[in-house]
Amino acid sequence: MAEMKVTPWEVEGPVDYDRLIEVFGVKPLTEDLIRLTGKYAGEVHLLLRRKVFYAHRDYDVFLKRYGDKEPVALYTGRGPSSKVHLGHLVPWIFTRWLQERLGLELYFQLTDDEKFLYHRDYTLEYTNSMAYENLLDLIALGFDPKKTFVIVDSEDIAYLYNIALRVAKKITASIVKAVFGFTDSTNIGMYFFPSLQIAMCFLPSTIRNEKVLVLIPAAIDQDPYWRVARDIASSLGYPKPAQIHSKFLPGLGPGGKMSSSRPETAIYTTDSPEAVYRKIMNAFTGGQPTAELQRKLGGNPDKCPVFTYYSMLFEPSEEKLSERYRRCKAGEILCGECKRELAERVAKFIEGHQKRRERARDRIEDFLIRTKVSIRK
């Protein structure tokens, strides 16, 4: 069995989320914090209820500052190396809910520069074009244009560069090597890039001219950036960024997160209904090799990506999810039936998303930071 590997660029092998809490030094999300979120938001989001968001750094501090009406904001982003798939949407869906329920500004970074630097064969023109394609998916989810500020790194560098210079001066090459695993063969652009992603943590404070604590909802593989950001924040006069970490939506294959490197196991927001059905009907499951054995022995929903899709995104009812779990374990439902129902739900979601995505083409300017915020001299 492959060993677990979790970095900002690669996730391989079976992911032990409890182990990642220890390795990264984060804290598990507690029921008290979930209840407090529900108090402020008026409800508890499914992704919190089901512990898809399961770990944090200073989420309690963020909630206290919010409750005390002190300055807070949201920050997350996307490395536009490919089309968007359902796994990418998980933290965005939760971020949009936080924006709507708590009335917060969102600062969103599209790191076309990073993907150009990291991938040997990618051109900057390609990653920049993918940034705008990915932005359509963000807009389609329903973010508030008045409270959403999108930066495309290669085009909006003036918003980040002065902050990034101050950040870079605090970080040595030995730190970058230790945290990110860079070597003497890594291009120097990658050595500088963390300064830009860290600078986004502090941009709201610069724009609003007050100390703004940002909360970063993101998958846990991005944690290394924020560890460095927190180490240097105070010395630069900024609040330490807080984080709330999600698990990965699995791919439809036998193991690992949904990944663009395995396109047949990933559901893209641009997939046709036929592609959605084909991929889900061919998915790996926790079922038995034959229908007879399934009815006799039952399935294993705990190791089934199809069931995970229901629990993470496509079955809001706790009662119905529990009943599906019971029926699977008891052999009362076969994998084909479970797959077909999921395919219908996913195809319906994708169809609606694609319509909103197409309408988003006329709204891009409404979300770009350069159309709304002048650079502070």
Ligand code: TYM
Contents of the next structure:
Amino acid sequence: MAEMKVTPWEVEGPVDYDRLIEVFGVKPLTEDLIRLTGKYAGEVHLLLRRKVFYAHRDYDVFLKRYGDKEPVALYTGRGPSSKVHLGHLVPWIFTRWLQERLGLELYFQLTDDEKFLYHRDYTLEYTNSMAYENLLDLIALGFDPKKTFVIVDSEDIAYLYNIALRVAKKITASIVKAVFGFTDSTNIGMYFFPSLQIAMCFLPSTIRNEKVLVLIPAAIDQDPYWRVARDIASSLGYPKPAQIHSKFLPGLGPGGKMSSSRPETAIYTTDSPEAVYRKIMNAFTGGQPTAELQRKLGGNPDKCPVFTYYSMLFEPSEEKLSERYRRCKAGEILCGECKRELAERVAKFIEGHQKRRERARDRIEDFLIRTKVSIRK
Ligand code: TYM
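Instead of the form predicted alone shown above, give the structure for the form predicted together with tryptophanyl-5'AMP (TYM), please.
Up next: the whole complex, starting with the chain shown before.
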């Protein structure tokens, strides 16, 4: 079995989420925090209830500030290296819910610079065009244009540069080597890049000219940035950013997260219904090799990406989810049937999303920071 590896650029092997809590030094999300979120939001989102968002740093501080009506905002982002897949939607769906329910501003960063620097063969034109393609997916999810500020790094750098300089001066090469695993052959653009992803944590404070605490909903792979951000925040006069971390939507193969580097095991929001069916019908499952054995021994939903898709995104009813779990374990449902039902739901969701995504083409401007905020140093 491959070793677990979780970095902002690679996730490999079976992910042990409890161990990540220890290794990254984050806290498990408690029932009390979930309850308090529900009190403010008027409902508890499925992704919280099912502990897909399962760990945090200072989420309690964020909620307290929110309750005290002190300035808070949301921050998240995307490295536009490819089309968007269903995994990316997990933190965004939750972020959108937080925006709507708590009435918060969202600052969203598209790091076309990062993906240009990281991938040897990508041109800046390609990653920049992907940024705008990916933005359509964000808009399609229903974010509020009045409260959403999107930065495209390569074009909107003036918003970030003065903050990033102050950030960069606090971070040595040995820190980024230790935190991100950079070596002597990593290009120097990558050495500077973390200061931009970190600078975004402080942009709302600069724009609003008050100390704004940001909450970052993202999968746990982005955590290394926030460790560094939190270490230097106070010395720059900013509140430490808070995080709420999600688990990964798995790929359709055995082990690993859904990732664009494995296209046959990823479902893109732009896939055709045929591609969705093909990929899901070919998925790895927690089932037995034959129908006969499956009926006798039952499947293993805990190790099955297909079941995880139901529990993370595609089965809102708790009752129906536990019934599916029970039937799988008892061998009453075969993998083919379970996959077909999932493929139907995913194809239906994607069809609706694609319509909203096309309509978003005329609305891009409404979301860009440059169309609504002037630059402050
Ligand atoms: P990127 O493009 O790798 O990922 C975008 C967001 O999607 C999450 N994610 C997943 N979540 C669930 N299941 C998966 N299989 C999955 N794969 C990716 C990531 O955690 C992330 O939240 N450097 C960043 C861009 C960025 C950013 C940020 C991300 C800039 N500022 C602030 C989060 C928060 C990147 O390349 O993300």
